[in-house]
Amino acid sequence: MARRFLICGGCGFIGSSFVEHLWLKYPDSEIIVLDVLTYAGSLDNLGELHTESRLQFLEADICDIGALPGLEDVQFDLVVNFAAETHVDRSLYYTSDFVRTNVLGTDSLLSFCRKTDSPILQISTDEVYGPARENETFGETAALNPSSPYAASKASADLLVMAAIKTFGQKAAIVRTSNNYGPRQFPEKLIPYFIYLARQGKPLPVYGDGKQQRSWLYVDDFCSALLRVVDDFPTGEILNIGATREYTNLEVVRQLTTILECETPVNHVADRPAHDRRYRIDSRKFEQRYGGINERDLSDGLRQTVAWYQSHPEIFDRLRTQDVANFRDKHYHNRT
């Protein structure tokens, strides 16, 4: 039967990752993606699906979707929100911007939803439960106790969705991940910017004594993962999708210098405020509702995304905007 899918930040990291595993799992439905192409959004993402006749582009932002010419009455079987402003040290100077995108921007779409009587995915993240301690591990019913903005602001639009389910009894679901990795991230992130870094021999800045530990599932498995609540959409329901393993910041560091074959040095530079030293979900829940999640180890998934990066370069031009240099400018300034 074909559907109709509305992906917004469909052309971001996760975003387009997702298009490309929904556009082989339903060869006969319609996909339109939404992304308002911010920095950190790029058409390229989507290869050679932005042409495909049953794939549509809009350029457009999540908080003027209620104004959209041609949506305004259409029903889809699901939308699933991958906008958001996502970088953590970005949102230490640009606040505004996260609560923009992230608070008002989901309170858009969920009124677009409720219009439409349309389900929505809301794709969160690990970081709204804030710090976990050694041995601890977050379900999710655990309090929300966000550190930066960005978490903040994530953590704020799930109780806007939380809200709706409530007050609307509306179809909403929200999945949160931890760190995910792979081809096509924005190359600001850690592991992509350390291979930018480590591919001319330059000094990789490690915040703190970099001991700071995450889980890190690689991007396809995460919308592998994804795929299984599109049948079986959990209305009402929080699901943790999480990786099992964790490393510290240094131990990714000292994996992707193996694989890349370089003595690259390490600059450890004065940390971020607020950097929580470890972040832990429970994914049991999502496990007994739809089964284990495929996870690769993390040597594989590196290797496959330095090969990735290896052979496309060209991804790198896009840390050479003036958008990036001045808050690289902001950020790094009197931090080594």
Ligand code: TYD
The other form holds:
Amino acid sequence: MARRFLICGGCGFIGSSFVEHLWLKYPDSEIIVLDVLTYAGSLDNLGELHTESRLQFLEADICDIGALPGLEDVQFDLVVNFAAETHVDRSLYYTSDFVRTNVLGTDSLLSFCRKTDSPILQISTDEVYGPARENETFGETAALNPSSPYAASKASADLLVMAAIKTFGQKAAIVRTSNNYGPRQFPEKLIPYFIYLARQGKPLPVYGDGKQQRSWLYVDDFCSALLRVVDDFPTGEILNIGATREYTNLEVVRQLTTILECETPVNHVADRPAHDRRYRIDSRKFEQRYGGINERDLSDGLRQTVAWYQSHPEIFDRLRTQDVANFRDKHYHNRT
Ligand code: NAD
Ligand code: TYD
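Same protein, different state: after the form predicted alone, show the form predicted together with thymidine-5'-diphosphate.
Everything in the complex follows now, all chains and molecules, and the chain you saw is the first one.
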């Protein structure tokens, strides 16, 4: 029988890439993409798929899913939740939006999935573990120690998923990934934002000393790994899927400017409050069960990312939407 998937947040950066992967791997499947289209989501991210008959787009809020006509009796083979407010900088000012979507939205999806007996995969982040010391690596049982309101909202959602598994025996699992990068990421995030600035020869606002470390995973490499859990759903489990190599922000900037062949200066600006110095997750549990994560080199991934943004400069227009422009005028005016 044809499978039926519900992908929440499927018009965002990782969600849209996952939809593409799912589309190709399951050619008979029916895919419903549910997305409220915040400033970070766009139908353009689905490209041609959006006009295909086996993909249905529902413009809706995950918080309202219980009341959506037509969905109440639908059992899905899998629901994947990418829908979230995701920008750490915004979470400092709009905390309640993060609590609403990331916490209450997850709770409402969990109820929906219990009612329709649909398994749910919650997409989470390495940020829930908080900062890792040098040589420290977090496995799935490490304590949750979030620093930012974003990370706290994601950790809260994870706790709700874990409670639903224990309390109701709910068919649910959590995947926590490290920083993803690649095509279609909203240009508020480090890599596309710096491509945007460098193209205009504007200085690059590096927070603090720029020696914070992140493990960058190309979005297609993450989605290829994630696809493996569809046929062998890890009910009740938490799995980390992270990149193995880590880079300082300054190193990422150096590689980017080399690829862009520009000598844009770095501007060390005030650090982000509670800025985690380093994230580090251990993906051995995932690899033992599903095989290794095929991870391209950062330099290759950055080259592909730069090429994509160079051929899609219209994505930078999204920085001019009212919501984003207001945020930038209010909070970023002293940076560049
Ligand atoms: P994104 O901001 O690009 O996309 C989020 C999508 O969710 C958008 O399409 C938006 O319109 C939609 N959305 C927001 N609120 C909604 C609501 N109330 N109802 C329905 N849709 C809503 O985010 P992303 O970078 O693709 O991240 C996807 C998921 O992966 C998030 O849960 C995030 O926490 C997690 N994650 C991301 C990264 C990363 O590096 N990007 C790393 C680790 C984990
Ligand atoms: P970001 O892409 O916002 O992801 P996250 O905060 O979820 O890791 O930022 C990645 C790193 O880049 C993080 O250490 C913050 C830093 N950063 C800057 O130095 N300057 C910027 O303008 C931005 C957006 C991020």
